[in-house]
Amino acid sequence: MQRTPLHPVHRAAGARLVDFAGWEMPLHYGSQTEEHHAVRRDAGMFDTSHMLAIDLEGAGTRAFLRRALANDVARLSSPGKALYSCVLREDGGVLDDLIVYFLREDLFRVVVNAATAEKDLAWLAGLPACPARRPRRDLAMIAVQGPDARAKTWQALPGLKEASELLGVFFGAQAGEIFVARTGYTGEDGFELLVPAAQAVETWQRLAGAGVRPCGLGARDTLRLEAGMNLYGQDMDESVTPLESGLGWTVALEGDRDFVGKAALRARPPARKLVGLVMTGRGGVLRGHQKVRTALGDGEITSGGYSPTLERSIALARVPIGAAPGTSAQVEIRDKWHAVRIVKPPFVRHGKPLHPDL
């Protein structure tokens, strides 16, 4: 397995480490509820260096990306900016989601998913006027997330205050050596650190001296499924498309810019859709690819489990195209139905529940 320039740490923190998409990531460094209720209530931090930052740059580098993007990084104009959007292949089925940043006009840094990483280079290398490709192996990651996250960095990394403080949600900026953005996955504010790969390990260590708490892939699950965002490979896939999976407001129809994908879509109108599932009874976890029955015909939870905030199970779950928030539906648990209330994500936000009547 791969391992990032953080592996020391986790190994040293008694870390439970597993395989995830062919890199060795901590899963908990001892109780996963602590961590994810950290991110919550106080401020926690992940190493996502496993996922990759490419810079694309050339003249033609806007042009290419509204080409090769769902949405429309025109709407990108103020340097630092950044978008979510989807890439599709031809029949409108998700290749992978991605943040772009708008550093200046000849250059654009997109992070993707670990899993899709070496497929997300191939496709954009094969489409045609490709900018020049630099993948950024050289950066370590860090996300600080939860509502003291932002304090407790300035603390750890009082260089970053200047050029970060004036920082608007969904902007980056540089800041020294190292690239702050005020994104994140979990539905905290936070800021995520790119670092050179050789200062990753004094970082995460004076982030921690500031009482930024260590977390794993088990709180980032728990907490984004919470926040009610994707997960590429559960929640959608080559399979579907983003108008089935609760990102149509991260595609870009209008006007006549055309994108890779663009015509399925519109010859293609959904049949389903993303909606949120909260389990009102007892007798069961909600997972993944348990079967849901809603008035309109069956569906499928796509990614589901344990919402510490709420105490209680939660799941995405793609359903008929007109189940309606506020309706009934039943899930199969080990051969036995389930009530659950259909609602819109999220679940929880800025650590309030969202549906606090269920």
Given for the second form:
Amino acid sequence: MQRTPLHPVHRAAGARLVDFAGWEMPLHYGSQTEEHHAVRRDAGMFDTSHMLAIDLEGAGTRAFLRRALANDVARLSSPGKALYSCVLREDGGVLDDLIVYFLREDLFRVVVNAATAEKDLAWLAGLPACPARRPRRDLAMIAVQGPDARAKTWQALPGLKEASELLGVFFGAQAGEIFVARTGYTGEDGFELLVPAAQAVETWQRLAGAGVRPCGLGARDTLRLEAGMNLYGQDMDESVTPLESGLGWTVALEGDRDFVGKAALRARPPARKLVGLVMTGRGGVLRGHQKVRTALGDGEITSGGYSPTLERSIALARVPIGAAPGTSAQVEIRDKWHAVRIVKPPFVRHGKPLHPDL
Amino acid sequence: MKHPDHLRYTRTHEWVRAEQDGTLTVGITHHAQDALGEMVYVELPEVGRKLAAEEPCAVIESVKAASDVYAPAAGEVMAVNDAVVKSPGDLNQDPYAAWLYRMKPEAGFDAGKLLEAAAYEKGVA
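Can you switch from the form predicted on its own and show the form predicted in complex with the partner chain instead?
And the full complex, kicking off with our chain again.
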């Protein structure tokens, strides 16, 4: 199994280590629930070094990315600005989701999922006029998230403050050897840091010293689920389109820009969509692959779990397109049907429940 | 002590305490709660339900997964621990205090056939 530069720190901290896409990663350091609350209420950090940053370099990079990505990098006019996008197949299936940063006119950086990194590299290389690609396995990634994340990051790493103090949401900047971006996967404010691998352990320990709590993949999953953020491989994959995955807002279909998958999306209006479900009674925990019954037909849960913030079970589910938020549906758990309410994700934003009437 | 000597165990990770009155108190082991992680949901059988030996009769769900709890013997459910339904995390805090249900085994049941602590630990090592 592959290991990140922070692996020895996780082991020394007594983390429960699990295989995630071929990487030995911390699931939790004792209590997944307390780690979750630390991010909602204070500050937590995640080792995300298994994800891959790829630098794309050359004069034609912007034009290439306008064809390769479903979202339009023409929207990136200020250096440092980031954009979330899917990479699609010709038939509209989702190959991966990523964040792309506009650094210079001849330098863009994409950050892709661990499990799909090699597939993405091969896919990009196979598209016409692909610019030079530089996989940045020399960089470790640490996500510092929570209402106090920025202040604690500056306390731990004062050298980052000047470059990141005025950083807008979804912007990144280079601060010495560290790239700091105001992005994340939790629904809270915070930073994602790209750090030279040799400095990863010291950076992590400084953050811990400033009171940032180490958090594992378990809390990362419940936090992103509450924040209504998709997980590639679970909520979408090559068999579905972004329009069927709650990601229509990331697809720039307007205008005459052509991109891989556009014709298929135009030709294939979605029959299904992704919604949120909240369990209204008792009966178990919503989990991936459970069957969903709505007034308009059947669907399936793509991700589910127990929400520590709401203290009830929540899920993302793919259901018939007309299924309306506010209506009820049923989910099958152990051969019994249980009532759920359909809601529009997210469930939690900046520490606050968004559907308090339930 | 992760798996106390005065209790008996099953291969399906229940602990069993034979009470003076002939009933059996059943819970899940330290090993089971540690492997499953933080508990968030517990479903217990109804009092009076007749159980077959090794029948799944309760469900525990952690942040990670759902898991069945099996009957160590054929018999009848006499009592359930509602406190653990309200507070599933008790199963992590102290799995031997947080019992799940108490049952009356059918005549002829021999608790001596269940595993001793050392044998159980050997199986999960």
